[in-house]
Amino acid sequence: MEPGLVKQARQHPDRTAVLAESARFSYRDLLRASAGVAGRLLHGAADLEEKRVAFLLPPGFSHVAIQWGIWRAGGIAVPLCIAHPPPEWEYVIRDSGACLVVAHKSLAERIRPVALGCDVAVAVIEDASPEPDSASVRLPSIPPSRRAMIVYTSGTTSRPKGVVSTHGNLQAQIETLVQAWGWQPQDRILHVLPLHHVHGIVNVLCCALWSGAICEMLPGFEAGQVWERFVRSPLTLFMAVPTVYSRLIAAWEDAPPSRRKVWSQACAGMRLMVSGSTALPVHVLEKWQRISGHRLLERYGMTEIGMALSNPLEGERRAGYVGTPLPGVEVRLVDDQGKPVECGTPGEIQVKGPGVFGEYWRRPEETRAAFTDGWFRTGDVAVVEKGSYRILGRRSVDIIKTGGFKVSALEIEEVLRTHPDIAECAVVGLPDREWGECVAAALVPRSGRSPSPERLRLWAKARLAVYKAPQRFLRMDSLPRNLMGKVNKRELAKQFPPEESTAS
């Protein structure tokens, strides 16, 4: 038994799988390179038996070859974000109990001290090139129940939790999207998203490779570069978070009229453009439609479940709505007592289906608390109106979505509290035109000390992912608390002046 993606790839070995830095790699290249990686990881053993292998590589063929190689050797792939500071890497390496870190040579020196501090070896990878036939490598049988991947996601606990997906979960998450969005071998998608979250991993990379399509990978997102790539040669699909579309709109508005025309015309050949990971503002949807001619398809998902709700490929895509359940996904809305609500009444979204994860890594209690009667509790609140779901918000004020990344206010507070000049702090998400929400921190300094916002932000960026570092700060004499002594965050959010500029 092989992972589903590998089986699929065998059907079209000569087609192009990955395009990156002007090099072209076929599915045969990917099969051979990943078999070679698996052989080296196994190093004579029969099966990695779900050992965790963390990997740190920029987007490109090597990244995919390592991911597949870990899977084919029977290991659990733990992607690390190339832009994270060392403390974030250390947390993931330790929490996952990784036995090895595979790092690209350009990143190896940065992660080596972290890995060694965790007593974990580093395997350094040059840019992978297609290998000679590696059919002789003996690989273990991988059933769908085998754990495949751990992706770290922030939640209502202070530190991120590892979401464990099996090969069966991933296959279900991929297949529902391939069916709903009509993926074809002729598709060609431009990949600009991070590779440590499901949007970039499942929706873009895995769906493309499942379908025999071409996944063209850019090193990251830069608006002008993406527009010019749209022009260069035909693409059929594009998927991103709303901040990416806002940036593309801003770049288009700044461009001279002749360039605008060329850029807009370049979108005509695409068959589908998708937005997700956070609410798509209606003004972005409408402006993007005027510029590109495409009405964005908005969908809703989560690391724990893959995608659950989607507007239709054919038919009306309603602004402000995320559509209906995807094939094979069951969705219900429940009230505070856990009872399903009447149509038109808001309730918490709960999800069931083969794509839903089985556990948070080594956190049985959090796992138990996340399910009720087999339904996964998303913590998001929605309402069904005229047959379509509209997301109303989240149950917890401590979860913030910024630039499409989920961050925990509690995690940021815990780090800020270690700053010598901070006596008390509270973190909230504030509405933000560019980022959806931005991270804002209210601080009570220790007497006589007054750290500047710029220095605090720099300090935070050395310890936390850049998207977790507060963008706005508010000095207070005391935090607003309720009778129980708990910080009233909804009240606190109102105290940030709307016109306050960002610290960066």
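Numbering follows the first chain given and starts at 1. If you superpose the two forms and keep the largest set of C-alpha atoms that fall within 1.5 Å, you have the rigid core. Worth saying up front: this structure is predicted, and the values here are computed from it rather than measured. What changes on going to the form predicted on its own:
- Within the set R446, S396, I142, R32, the hinge between the two rigid parts that rotate between these two forms is located at S396.
- Domain rotation between these two forms, with the chain taken as two rigid parts and C-alpha atoms superposed, amounts to 145 degrees for the smaller part.
To test you: the structure above is the form predicted together with ligand MLC. What is the structure of the form predicted on its own?
Here we give the lone chain, stripped of any partners or molecules.
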């Protein structure tokens, strides 16, 4: 029995699978290269038996071949982020109990001291190339229940946890997106996302390769380069985070009118553009639609569940909403006592389905606490309005309890972004003796602007209920974000100086 992606690849061996490093690789190339990798990892053994193999490679064909090779050898793939500092690598290697680190030669000297400090060997590769005799490699049978991958959470609200997905989990996540978003062999997608995160691994790479489509991979993101790829490549899909779309918008606005026209026209041939990983600001949605002609499809998911909610491929996509449950996914909203709530009432999102993970690696107590009666407790709060889900935020950092009210930081942020002097903002709750928590806003002003806290407070009170209006403001040059563009609110809250009371 082979992993589902491998079986799918055998259906179209001669089609192009990956475009990277100025080269074209077919599905047959990927099958041969990954079989060769698996053979070297096994080194005469019959099965890796779920040994963890960490790997650190830049985006490209070799990255995909190594990941598939680990799976085909019966191991658990543990992707490392090339942009992380050594202490982050050490944490993942130690926590996962990796038996080996596979590293590209360009990154080997950086990772070697970390691996050796963890008493783990490093296998250095230059490039994973197709091997003609790889068909003779004896590979183990891999049932769907076999653990396939450990991806670590972003750590924006707590220490990163290793989310374990089986091959069956991954297949379910892929199949629901292929169905919902209409993936076809004729599709071609440009990959610009990190490959240590479910957005880049499943939504883009795995869905493309499951479908027999082409995945074109860039070594990194640079806005002008991506725009030019839109012009040169006949793309049909593009997926990114709001920060990427904001940077593409900025590059478009800085370009001469003649180039703007060419760039905008290049988007016309695409059938779908998707945004996710963090809330999409309404002004970004609207500006991107004016530039590209595409209304971004926003969806909701997590490392633990893959994707759960999505706006429709065909039909209305409402600004600020993430749609309805995907095929095969059950979603419910519950109150603080775990009872389902009615439409229009906020509640915690809970999810059930074959794509939901089974465990946090070596954290049985946290795994048990994450589920109730088979439902995964996401910790995110949403409300259903007119049949569509609207995310109010993370219960731990985005739902602020102030003066007896529960308010959504995301709602306040959306209002603050309409202020002409504010370029970026993030809202957090800070401890307060009188109110329990006070609403505090960190602001990145537009160039040359310097809005005063007093005027901002009055402006906000004219547009928000008095208990929602920020009581404290902090000016910043930039907001602390992770590689997916998500604001680290735990770190942000520490930036505010202590204050005795905020009564007004």
